[in-house]
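First comes one chain, alone, set out as structure tokens in the form predicted alone.
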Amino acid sequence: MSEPSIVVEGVSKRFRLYHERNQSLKVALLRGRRAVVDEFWALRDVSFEVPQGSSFGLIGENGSGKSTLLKCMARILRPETGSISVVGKVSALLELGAGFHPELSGRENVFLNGAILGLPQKELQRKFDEIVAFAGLEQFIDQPVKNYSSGMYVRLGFSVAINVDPDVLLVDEVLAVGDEVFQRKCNEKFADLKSRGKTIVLVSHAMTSVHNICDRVAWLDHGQVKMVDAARKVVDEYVGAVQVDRTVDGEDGGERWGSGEARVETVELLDANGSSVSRIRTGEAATIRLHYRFHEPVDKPVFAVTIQTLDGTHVSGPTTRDADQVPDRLLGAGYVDLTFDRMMLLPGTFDINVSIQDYSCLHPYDFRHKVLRFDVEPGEPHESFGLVALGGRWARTEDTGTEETT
């Protein structure tokens, strides 16, 4: 383990929340009382170390103290108790537009922001073209930054911050507003900084980015450190803990339409023991059960299930017609099961659509949109990102012909 680049020891930070503020001495005298103030502890006894040349993540829900801690590291805020020691030159990108003057052009703000971060004028002149090229703002560099989009702000600010050649780079969630191309450039720059022994501290709600970029992660909960460990372990624990408890009764969820001869009364997600649940783990057995009622005889009805992400991406859409399991005729009530010996969805939140259709699958008797929502927690196999685990097997063959499989 290398020497620590950042040591956070017993840090606590307090803010005052004013419910009634006396704007002047006169107001205080007339009211005859002091302002009403509550104390809010954003951080309480936070301690950890960040090894030199590593990437360290800070995760947690909004209000957990991540950004406050980052500002304490950057010496923008001073903690009430405890201490933070940082070795080397620090560069920080903490807030959108921080260090920029809206009336000045991008060119002028590069020199202004660079000077604030401690970069000499000659060095800024030498690196100016590189800074602008990384931000991709050659066409707009002489326009006032008040006309920039949020993405343009971040691209220019990040480009200046990394070209200061810091020993420690502090980055808040602002990078989330960048586009896909810029995100990829940032990740490549992070890798380059790590290879040169620089230290990176990243605050983010994007768990995939945290998992891929960071070596270790601290999970903050209401201003206290809940867990510090390897990135994969902390991210898995955090994702499993913050998923919302959901109803297991799929009777009232979502929109529905159809001609009405048959209806899906309720939908359940069942675990391997047959219990109704709202969350499962990758690789576990699961069953989606559709309780139906046919009010009149229907020939060759087809049951269908669609699993989709929250943004509407369809992951799977099996039907009983695909499986050659179409009954000749149905009347009355019952249920039909779609069983997965191993549910291979990766961690995330998913919606279920269900329907009963005619054999051509062109006429819906009943279609229920987003009837049930469920969560998938980390299980086995574990894959870093994506929607499903394909369960591939890695094999390595040496020149001697010896094969090793993992």
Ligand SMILES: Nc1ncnc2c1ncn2[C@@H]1O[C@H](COP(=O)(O)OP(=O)(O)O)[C@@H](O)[C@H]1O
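This structure is a prediction, so every number in the text was calculated from the model and none was measured. Residue numbers count along the first chain shown, from 1. C-alpha atoms forming the largest set that superposes within 1.5 Å between two forms make up the rigid core. First, how it differs from the form predicted together with this ligand.
- Residue 138 is not among the residues whose C-alpha shifts by 2 Å or more between these two forms once the rigid core is aligned; its shift stays under 2 Å.
- After superposition on the rigid core, the Cα of residue 125 moves by less than 2 Å between these two forms.
- In the core-superposed comparison between these two forms, the C-alpha atom of residue 88 has shifted by less than 2 angstroms.
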Contents of the next structure:
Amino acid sequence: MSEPSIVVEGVSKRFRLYHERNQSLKVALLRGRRAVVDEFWALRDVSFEVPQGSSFGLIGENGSGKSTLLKCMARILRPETGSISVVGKVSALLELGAGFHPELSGRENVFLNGAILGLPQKELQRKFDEIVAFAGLEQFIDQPVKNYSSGMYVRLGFSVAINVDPDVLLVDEVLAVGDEVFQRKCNEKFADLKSRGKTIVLVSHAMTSVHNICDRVAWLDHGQVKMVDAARKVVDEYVGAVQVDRTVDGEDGGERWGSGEARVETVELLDANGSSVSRIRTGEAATIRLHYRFHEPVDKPVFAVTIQTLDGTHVSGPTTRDADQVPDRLLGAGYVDLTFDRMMLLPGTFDINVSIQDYSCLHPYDFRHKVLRFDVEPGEPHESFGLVALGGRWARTEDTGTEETT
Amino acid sequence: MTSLADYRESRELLTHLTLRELRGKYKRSTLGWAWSLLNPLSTMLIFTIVFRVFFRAEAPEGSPSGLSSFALFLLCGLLPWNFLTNSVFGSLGTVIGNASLIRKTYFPRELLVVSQVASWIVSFLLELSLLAVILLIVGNMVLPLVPVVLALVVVLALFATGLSLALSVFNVFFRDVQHFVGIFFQAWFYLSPIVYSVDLVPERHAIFGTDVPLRAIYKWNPMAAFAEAFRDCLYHLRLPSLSTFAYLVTIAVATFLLGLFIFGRFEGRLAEEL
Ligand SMILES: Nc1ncnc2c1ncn2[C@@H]1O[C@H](COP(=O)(O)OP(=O)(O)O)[C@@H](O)[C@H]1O
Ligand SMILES: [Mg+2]
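Switch from the form predicted alone to the form predicted together with this ligand and give that structure.
So here's everything in the complex, that chain up top.
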């Protein structure tokens, strides 16, 4: 555990941007050199270490250099300065398509990728069925991969990448493409690899996965490391910072719609003491408060709240109509509280959408998407996996009559 | 420690890529392996008709073999030439054709080129064996010279690998390199003694009033030397001169090292340029 598995030291990566994509020798000869238009530093002086047997997350906005850094670690790109040392066999799953040759069949690609990862053919032959079964592609394995769906691509790529027994596994934002069942299988594999002392570097936008899977996280911002720390801390900071940007975006962006007779002015999250917070604990009381204003009288308005994860899964969506608390008519301003005596969300980051709609719930007066983002911190009950605690209780009873015979 | 493991893994991949290449080449058609021999044979037929029948070119007499056949004379030079061009153009194509692999996985990129050359070595050896059988049938006892021919194959393969490495990496940076290479190879073909004998090149020739030792200069062309060396062994049944052999080894090793160096300089940027 003490010895680092990956050491990234002062890595900078520059991309050159040319006018035409395909340079021509003729033009270059006439001009006397290649036409360098622009230089762009995708990574600047990035340094960190990843301990062996840990899982490490890379987060950051689009274009912050996460994929570039991963490719440098995988030796696909060569950084301009700095060095990256990786101990052991590296297996990488980068974006869509893995390292597949579109014209070859799934089977041939498995063998090709195995060979690229340095696996002897015999060993590959032995593992082949396992690889195909994990990907769930038994029926399609002899078709050219260009006919595969993106989900199939990812499943096969991931299956090869983990089944070749790498010491270091690099995974770019691909898991989101797989279905739920496959994602769960991946998470199990991650846990399995980790328990066997393997190192995982994961790029993801799904903060819940990052939080659940990773021990430590680096936050990249415009090619520079903004923060490297325990996953919890970095994700917190990141979500906080992104939220600020988002509210600003939301005001003029397309994240709000509706006919406008009634408006949700602000949304607050209140803790047990009634103070406005952005962070609550599992098991504590919490209130979501919607401040509204009706510019015109509206008959039978319905207030609705949905809570969703960062990857868009709806966790809960209560409405005042479902609770049978719809007033006949509203005008003017006020607020509506949605109170949870015990907030049963498990640790993670969540978004709140709110709306005011007519009684049929077909016509929105105001719909605000991702109006508030909040974090849930560990509390009581404590559970390691999942989105919500369902309050299940464990009990164990020993059989009294039977005696073990040896 | 890592380099040893790297080597083992590289060998695994090299074998895989070469076999894949060969399978692709020979499995595609129903005629399979026979098909690959048809190509040099048809080229031979065309050139024989054009030069022997239309131009009435004399088949040079083999010394000491005494063999006199334009078709066989031609094949002895054509097979090495085909091997070189197939290797070079195959390599240009394989680096571009495997862009998705290069962009998304790591492996020593030169293996793509080396496996391409290796697969053409197999074809080359196959064609040479067939040629040897024909030569034996017409009474040319080539067997004692087989080790020399094999040595020449190795030297030519080094030369072809070096050239392929350099040109295939240039071709990624400038996509029209392959057109230039096409033109260059066409000129090179006729500047090498493949459809004609070196004896046709004048000893001396006046260019712009200066007397130039044309044939001596001509012989510096590596492919002239290779074609002559293969012909010495197979057609004439004599050993190539030691100086020729030394020259070929030198130029092949130099080209190979230069190719490796150039490829190594630029391979780090292949993934972003493709
Ligand atoms: N091959 C390339 N050529 C030029 N620019 C590139 C190349 N690859 C990535 N970039 C640029 O580098 C920046 C970082 O990209 P990337 O690493 O993919 O970011 P992320 O994965 O964090 O979204 C982006 O601005 C992107 O446009
Ligand atoms: Mg990316």
